[in-house]
Amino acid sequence: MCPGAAERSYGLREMSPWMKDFLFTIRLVYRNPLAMAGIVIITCLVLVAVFAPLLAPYSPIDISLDERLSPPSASHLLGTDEMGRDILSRVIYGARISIRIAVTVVTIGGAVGSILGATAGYLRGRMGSIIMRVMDMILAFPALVLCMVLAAALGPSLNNALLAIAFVQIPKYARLVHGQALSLREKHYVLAARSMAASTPWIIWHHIFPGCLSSVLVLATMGMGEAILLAASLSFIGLGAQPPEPEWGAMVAMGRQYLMDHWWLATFPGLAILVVAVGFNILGDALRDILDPRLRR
């Protein structure tokens, strides 16, 4: 369906251009399944987490020895751990804590990353050259190591974990941002704001920065579910959040020992990592082919 269809079917012609393509972003957001099933799947993360203390039967953190390793029942719907708290309580307030590590991860990670490209990328010369030199070293490590490097350097809690995943994105948004930025410096409005002697930081808010952010965009729901499943790694290591923290990754690490006779005390928490990883990278798919040029004509 092209732009135009769009507008005829909404009224839109008397609207802004820029008001016109965000309704057809929304109409082709909707029309997309993928999409659509990535919105839902975050949406009910967000809405669990949100509403936790309402649907969690259970403190998260409660001990109750008496019923350490009962089964899924009536009582306790997926079980419970080694400790007798219940699992889906846990489950539930570990949803709050993946909110957490995405949103700062991404956060940091794409703010410090962008800037640092776009920077580079307008600026070129010697001061591009050292930050993108910087930035293919930090790419040369597999970022499960460096993660585990920094964690362990840093000491083992979840805020150090967040630090580390935060610290190994920060290449990405960069090399991104870059490349882009390389092509928008040579565009007409920003030698014509050059012209008119614009700094450099105004140049690269009012103009590099808006060029970049569809592929930002893109490359930060991604990135949510990457910081998810990094965080969850180094937590089953003992790097990341610590015991009584309701972190999947943390109940996974919890649950192996017991899986073979109990197996419901990593499942479900591995079930969770798995729905909600799988949520953001194909709502981040779809957002890829929404919002490429070549698709939207």
The other form holds:
Amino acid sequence: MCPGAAERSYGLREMSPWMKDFLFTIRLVYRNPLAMAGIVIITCLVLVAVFAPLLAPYSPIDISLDERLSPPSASHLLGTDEMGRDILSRVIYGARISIRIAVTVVTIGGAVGSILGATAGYLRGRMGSIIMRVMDMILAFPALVLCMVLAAALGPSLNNALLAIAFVQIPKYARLVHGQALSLREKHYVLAARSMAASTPWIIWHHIFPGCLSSVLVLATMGMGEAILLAASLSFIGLGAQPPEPEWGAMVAMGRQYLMDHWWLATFPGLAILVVAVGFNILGDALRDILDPRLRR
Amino acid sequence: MNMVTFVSRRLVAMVPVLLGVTILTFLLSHVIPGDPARLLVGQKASDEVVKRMREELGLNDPLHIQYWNYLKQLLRGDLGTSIRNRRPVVQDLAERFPASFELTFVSLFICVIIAIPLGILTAVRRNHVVDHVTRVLALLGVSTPVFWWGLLLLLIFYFRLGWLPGPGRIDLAVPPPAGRTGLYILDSLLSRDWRALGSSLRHLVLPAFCLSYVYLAIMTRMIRSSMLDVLNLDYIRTARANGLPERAIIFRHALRNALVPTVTIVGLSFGELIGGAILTETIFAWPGLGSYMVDSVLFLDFPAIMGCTILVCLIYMTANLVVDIAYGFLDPRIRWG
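So that was the form predicted alone. Now I'd like the form predicted together with the partner chain, please.
All chains and molecules follow, beginning with the one already shown.
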């Protein structure tokens, strides 16, 4: 037997508590119809985004003026827009932008927020309270208002809108992780690690983060739905994606001008936003129930 | 702790946050691309004029001095001059505020009168058809893009069916009611101007419905879940065991305790109502703060954006303060604790 094998098998049998918890969670998700429905919608979104060039019957940006504003028909299932572009193709390509929005916002907002929250909760003291007061300040703004101001200051573009939305989401994660870090730091295993002179970043990474993972996951899932709605709102106002990008909110904004006689322009992209947001929200809802310690086991 | 101390402590706690808000808006106005002096005097002005304008605006002073001056200006109630229309921002905001207040107040009112009974009903009749239907509606409510929903309402009820009037607060042919509040409904009631009342009420239906829909969904679910929490408590079982009629149990014993967490949530999601109002006002060309803000943002009219932001934050924080106070009233433990 090679050295270390005994150790390894020991490690497997005595899985770390959060690993065990994680596997248990996956089993619960699998059994929850609502969670599965959410997963199905999100999987569809990802597949549509990945295979957009195969699925889309037309180019999302090529202009064909003699077909402009044609109603839904066999050749254009969802009709065409004011430039004669196929709306179905644009909605399909829009899935890529939605995923970009969801992933960027949650990664930046979640990472920065969790690090700030964990640091503030673990260190406490003056540093911690300064961080949390700044978070309170950001929370004093209604989300859309701060997003608008930031996006305007940075200049209208999708990337700037995403930065603005990510910034606004930071305090949510910070607050959540802060609360949990405060109780985790008193746990015996954290004390033990500290007594062995483990560095602060090491403890935060190995002991604080894993303990917050499940609730951050719930927030991130719901945050993705929210990010998509906010990004669409900003694009609708004119502060997000710029034409001819096939972003759903921007498409609704464009369709607004033709609403009276050409309802399909605004209706279908909006429907896409709705479906995707529903997907993230039901998954987030189900995850919250699954991960709620009061309802568990 | 009595009520006065409670309220004044809350007020004092607002000060640092409000200062933070002003710092943030101040810093933001300094990172904008472009020179505010140049924006103010126009692109064609000579460099000499721009230089003089910079001097006049104090843009050459160190940042902390500029902030101090800005703060002094704010305390005097001076929010600067709009670049777009060269009017004092305060004046613009004062003109726009009543429209927004009317819209959000009516929407909130609709929410409360529907959400509370519906929340109770769904909690008492758990897993009944009504419960499932509201669950679906609530899910759709939080997932619907407000701007799209508003467009659909316009499309159906204005363009297609023609049942309700389109954008604006009142028909163009109807003169706005005389009055000082700027709230059309109140003004027309006070001046007995029934024509204006009818027109403004009809104009209010779609925007208010658009805005309340999202909020209504969240509120109903919140009331349901806090009602359920309370209904499972021991004292409710005791009340049942004592043979109290179900109605008395629900309305006299359960509801009051269930309202405490609900009130907090209502306050916390007030921000969503403001965000929703911005989009709703844009769709329905409602001449309120939200559409003013969108116009200013698109024009990069920074004095107007800053003024609007500070006012909206102040409203938001006041709403949360009111909620805290209501919380203290509903739950004595918080007041005395």
